[in-house]
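Next up is one chain by itself, shown in structure tokens, the form predicted on its own.
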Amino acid sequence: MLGAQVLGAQAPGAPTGRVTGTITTSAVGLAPMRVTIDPKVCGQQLPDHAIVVDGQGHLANAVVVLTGVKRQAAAEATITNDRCAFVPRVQIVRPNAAVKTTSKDPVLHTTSAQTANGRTLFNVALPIAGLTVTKAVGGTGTVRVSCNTHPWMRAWLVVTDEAAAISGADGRFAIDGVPPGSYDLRIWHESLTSAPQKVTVTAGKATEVSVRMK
């Protein structure tokens, strides 16, 4: 973990700033994936949302998190099944935060989660559309969800309890509420990487930065 220096102690109500960024890449897209397991529901090919960028380099689904300030994020995540895919593909959840799945899907799915070091968190089925089930995440760190039977597909929960954010499909991501103060600011990608980046905020300002990931 990155260390953050945070000049002096924020009292309750004191002015903050935030910080504001834009996430880039010169990578593309990549092509769609041809379906050979129940292409009655889930089609003949499915697009690859492990890059999604636009016709200017815009980077969505990356997580920015600013070490050093801590926040609460969601307490519960849902992440559905719909036509062969994990929706929404990435997530920020709060350590121990509840996880439900469910599935709109008439076929077999399986979610599946696993820790960045290979441990299993949970591995349930749903093996009929409409059935939910809630499991806990643990600790913070990157999970990746899994389905067994459809193997192309992918989700991914950032456990946290640092202030975090995902950029749009424009790039684009905020942070809001930061003390005054230096800080790291690390990128996290599925398929991408980033050095991390030093910011300082000040008060009623908002601070801009860029980033280009590889």
Contents of the next structure:
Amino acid sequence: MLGAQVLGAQAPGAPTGRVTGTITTSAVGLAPMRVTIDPKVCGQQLPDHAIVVDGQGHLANAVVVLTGVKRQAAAEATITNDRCAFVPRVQIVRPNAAVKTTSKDPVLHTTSAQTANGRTLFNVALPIAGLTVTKAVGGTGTVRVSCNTHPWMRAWLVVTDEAAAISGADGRFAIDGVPPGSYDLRIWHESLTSAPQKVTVTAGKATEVSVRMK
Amino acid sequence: MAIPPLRYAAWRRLWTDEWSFPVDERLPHPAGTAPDSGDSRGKCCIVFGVTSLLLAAVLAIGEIATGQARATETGPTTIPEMWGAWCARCHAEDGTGQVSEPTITGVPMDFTDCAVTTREPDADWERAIAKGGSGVGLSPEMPGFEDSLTPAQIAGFVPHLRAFCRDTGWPSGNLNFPRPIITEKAFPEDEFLLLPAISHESEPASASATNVGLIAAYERRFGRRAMYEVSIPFYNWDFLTSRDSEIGDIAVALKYVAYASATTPRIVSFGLEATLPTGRLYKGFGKGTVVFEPYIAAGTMLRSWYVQGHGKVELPVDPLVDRAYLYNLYVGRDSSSAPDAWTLGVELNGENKQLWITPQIRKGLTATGALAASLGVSIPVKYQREKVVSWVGYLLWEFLEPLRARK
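Switching from the form predicted on its own: structure of the form predicted in complex with its partner chain?
Every chain and every other molecule in the complex is listed next, the one we just looked at coming first.
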């Protein structure tokens, strides 16, 4: 959340534009969770990152997808079990990407990945710290990652073959190398919703978008 | 159960002998359709249900690939310690699956229930631990440990798991061999079976005829070693001028495991089947008398080969009906240890002085093996009358096993 994650490469030779924007919400951050499982490792309470928003309403961890603009997202992602939280919370990967899961915690974690319709892609045990297991995700869609021994743990993989970006802690995102034209901008967040927006991209310019989620 | 496997022999005899006679002539050796028993291949289904989770527990064993050093430094080092640190989170320290603070939505099976813990072979448990619930058709909340434990480590958890059953009188699931089509299985099962048989004859002196039989059988375990079975045969026979469909002789049976040694491994069971005269005698669909059929069934492993044998005597109450002696021997092996593996086998099926050979193939149809099917062809080797080849098989449902993962 140090900054927006930008995906996408310039189409060779062709003039392109840029889509930037800010995602905001009227929702407020969630109260910390009280932890009773493995408190020596997890702590007595943990922040709830289901909604990460600053004082100005800037929303982090929202994913914007530019419909119709094909892109190759990351071929590999790493999910780390760190003090009973998945890090990072949200990632964008390409279809069939390799997902590495590892743990820093000396307790049993599991990394369970499920599609939006509930199909389990994999569920691996990480009984000791330092172990890394690599599994593949399938086709496009949203994959929920959870831990069977610490039910509050969540991470999300947005599997897409289109240009996409994740909003940073300041709510900002940017997608470069977009061919001129009109597109639908879809916005996904694990807890909030927003209708798609129309954006028109002009070569050599940045198109600014404001998205409010609720 | 006394399913009609052998009944195939009986049925075949009815078909070959009786069918050649006038339809109202008393059959020389009627054979009812009765059951044999059997059971499905053991591996199939891991009784585990949510059980899977237990696996988790299992994991712990020892050294693990990359993290081994850390595990030995700070983590549990013995199986009981690993069970307590990992598996007990869902399966409970005592194996009951009842924990004070559940972290999963499903309720793991109770491993102190011997019916759960004993009935499946080690390979099924090991596979569930390695692949996780979703890999074996069980609860996806059970994670897989194949990336964190060695096969030897995973295998080490199975005895710990089985030890939650305190009653040693239950036969081990390692004796739960795949069910042959005709040979009675020694291990008791909870299954529903459909056993079809199709015979076709084309004699120069007569028109061709195709006869169809189907036996529906229900097997249910009770107690530690016993099982009862009910089977109902249906026939559809070609009488040249018409086809008749009728119920044959209904059979009930009891089976008891008299000897079971998982280490040998050997299992011997005794059974008694009673065939009731519910089928019409003059049509050849029944024997017209009650027939008591004591039998013995046994199984063992020779290297990777299953060897199962079965012998029984048919003792009609009516002294005018001849006795019959049936004997079956099965040899087969699996393509893998998975519950949905292919199993190739061959049987020798004898009845009095007649003998058939029945090559067959079996396949688990679900990840747990709760559904399985087998197909074979019974070829006369030594026969008295027409040489009739029969297609035989079964479709079984081990109804205590989940067909797919529980959510």
